[in-house]
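Read the single chain below, which is given as structure tokens and is the form predicted on its own.
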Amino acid sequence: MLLTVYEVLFTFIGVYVIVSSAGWVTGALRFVAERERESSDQFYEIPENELPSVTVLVPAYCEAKTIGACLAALRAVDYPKLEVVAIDDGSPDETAERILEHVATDQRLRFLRKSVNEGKAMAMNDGIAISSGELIVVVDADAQIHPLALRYMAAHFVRLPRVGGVTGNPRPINRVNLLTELQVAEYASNVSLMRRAQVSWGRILTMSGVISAFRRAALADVGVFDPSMSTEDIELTWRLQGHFYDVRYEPRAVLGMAVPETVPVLLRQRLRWGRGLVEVLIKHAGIVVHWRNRRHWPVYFEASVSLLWWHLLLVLWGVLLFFEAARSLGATDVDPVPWGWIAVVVTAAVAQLTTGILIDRRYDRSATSALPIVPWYPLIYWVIVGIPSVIVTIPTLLHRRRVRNVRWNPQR
């Protein structure tokens, strides 16, 4: 009885993994052919008296090591309409003088110094209600924005009246051991090359919290950010969409981010992203009775199936062990690892991984250096970043919903 329900994990696990890199495949090489050639470079030549006022926020806590960095990359951005606003919430260390040497000597910065830290989406909220943009584009204050990123961007918002929103490419730039190596393969292939497919389908999961434009008249709509949400990004985009507004995703708009450097970082980073997807599925939960919701059905039905995946696969690794314990004491001569199995699967994951490298180069040619370390991803990463999803899901779907904000849980 416990082979057959060993047979069955396997075979469920394997078929997913091979199904799904299939389909994102498929449908990123199909975003690819449509959307990325040079011949739709024409879609972003906007005379500039044509392009809409930018507000970019960029909310902070502790960034005093970084945020420097961040708005000089800003300071530098080729885009005539431009303001930035700078807010501090409540950060105990020197954000605020970082801030201030930055908005002496520039006029397009504001600062917005809050005394009492609320949280990230509380202080974006707070600069949404103070800034003049018809865009609000979103930067975390460790990252750093490409020149041109938002002349990309603010071209699907004059060309298409119903987008609501555009999400951009991150790429991490702190590449110093084997785990930020191990997150260039997945923000190429689990971010970039999935949105990419997601948008072919119409909907997609989340915009990136770490780069995100919306119209102002959409947010007006809708609502801002929520901060009793975990993940209000992807929240946010799930509202943005739920009103029939478009969410799409830029790969020109690159921005440099820095990822966890250590596994106790990722974790914690991972337990509030899988704790986020499990609210906004439970918030949600009424797309799958409405017809007119029918397109984010696919998103909805993908982002559940794939959090059962992550508890099976746990499983399956138990039900492993002790038939290897069972193996070592002689209680069985049986070998329950499909070794050829094993080999298809892997195999279709690092296919997944490839695409999305090979893809992303375009824009990030240092990405291919990640290609050694790939065969290693779902061998390692997929331990790693499936354990955090698997802790906080009961927890969140027998926990009453929040009411108080989300607080900052800095990554350094």
Given for the second form:
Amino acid sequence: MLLTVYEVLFTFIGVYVIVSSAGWVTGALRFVAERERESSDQFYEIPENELPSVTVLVPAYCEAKTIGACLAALRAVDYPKLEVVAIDDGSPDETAERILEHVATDQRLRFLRKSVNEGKAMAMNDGIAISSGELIVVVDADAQIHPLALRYMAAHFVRLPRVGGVTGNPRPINRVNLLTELQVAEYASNVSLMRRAQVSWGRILTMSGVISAFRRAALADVGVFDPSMSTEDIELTWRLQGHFYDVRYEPRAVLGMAVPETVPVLLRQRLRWGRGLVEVLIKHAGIVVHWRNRRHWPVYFEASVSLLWWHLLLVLWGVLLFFEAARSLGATDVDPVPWGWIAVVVTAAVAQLTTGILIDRRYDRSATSALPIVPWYPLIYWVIVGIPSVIVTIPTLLHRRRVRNVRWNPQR
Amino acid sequence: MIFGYIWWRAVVDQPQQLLSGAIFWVACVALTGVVILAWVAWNRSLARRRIAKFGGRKLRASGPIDFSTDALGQPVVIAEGALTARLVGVDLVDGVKLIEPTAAPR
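Got the form predicted on its own; could you also share the form predicted together with the partner chain?
Once more the chain from above appears, this time first in line as the rest of the complex follows.
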């Protein structure tokens, strides 16, 4: 009986990886063939006088160490109609002082200082309230934007009136240990590659909170950030797409960012992401019954199945350990490890990661140095990032939605 | 090294399972590719037909964003000059959010 359960588990987990990696890779290659050829570069050639005005919001809480580099990168941005609003959400450290140093020397910078800490979503909403740009771009305070990123993003809004949002291509820059290297592979694959594939499918799961651009008119239509959601970026992405605005991915809009360097910080980050995803799946469950939302179905279905997959993966690990223990005690002679199947599954995962890294090499040449650690990704990283998803899913499903706003997690 | 070990165990212990798994993978890649391309082509043809019939969906006309209350329903007052001032403060006074210009830095 246990052996049968074990075989079913292994089959589901393996088939999901194989089918989804095939979907990610083929979808991403279609995106590359259509949108990332050299001939598509003319899409971005917009006359200066046709570029819309842009307000970049930089919400910050306890970012005294990082916000200086962020604002310096923004001051180096090549864009003619630029306004930067740095927002200090009541930080007790010297974030405000660091911002003022830059505001004093650059007329394009403005400073919104909040006396009360209300969380990132509320900080961004307050920034939007005093902003003037036709486009609203959000950049995290620990990130450093590429000088041309805004031009690449703005082109979509100029060329395509239906575009309501564009997200960029975040790249980890603090590569200090195995964990950060694994995240380099993750951002090339699970972020960039999947996002390309999702564009092919019709809808994307989320714009990156670290770099996203919104059309102001679209926000007027669908509303601003929802502070009661753990991941306000996913929720707004789904709301825009639910109102049939196109949300696009622009891999040329590169931005360097800091990723968690320790397992506890990574776990906290993924707890929030996991909780946020479940909240969004609940809030937007209605899309699965409306034919007009059919282009959203692949993303909804994949996100739901992936949550089930994380749960079953951990169950599988438990059963595997049980068999190994039984074998070592001489209770059974069954070898529980299906090496042939594992080789195929791990190879499918490695092929997906490698494809992602090779595609993104055009924008981040250093990403290829993460290739040697790619085989460790499915063996270690799946467990590390799977545990938070399992911890938060059931409690989030059972609890009623919060009405208070979500607070900052300064360490992500 | 770990990758090599897994493959070595697979080839030595379970070559039949490895072969059937590999065939399944190739079939999945091919089938998924066809499904995705068909899904994209189908949705595009529906969109083309809709545009031909109704002229396509236009961006909905919308006015300014309503900031009379914030996202949690808290009343908001945006003082004169806050939209252009370079230094702006946000205070909560008696349950009302007040956004107003502040003094210039020294």
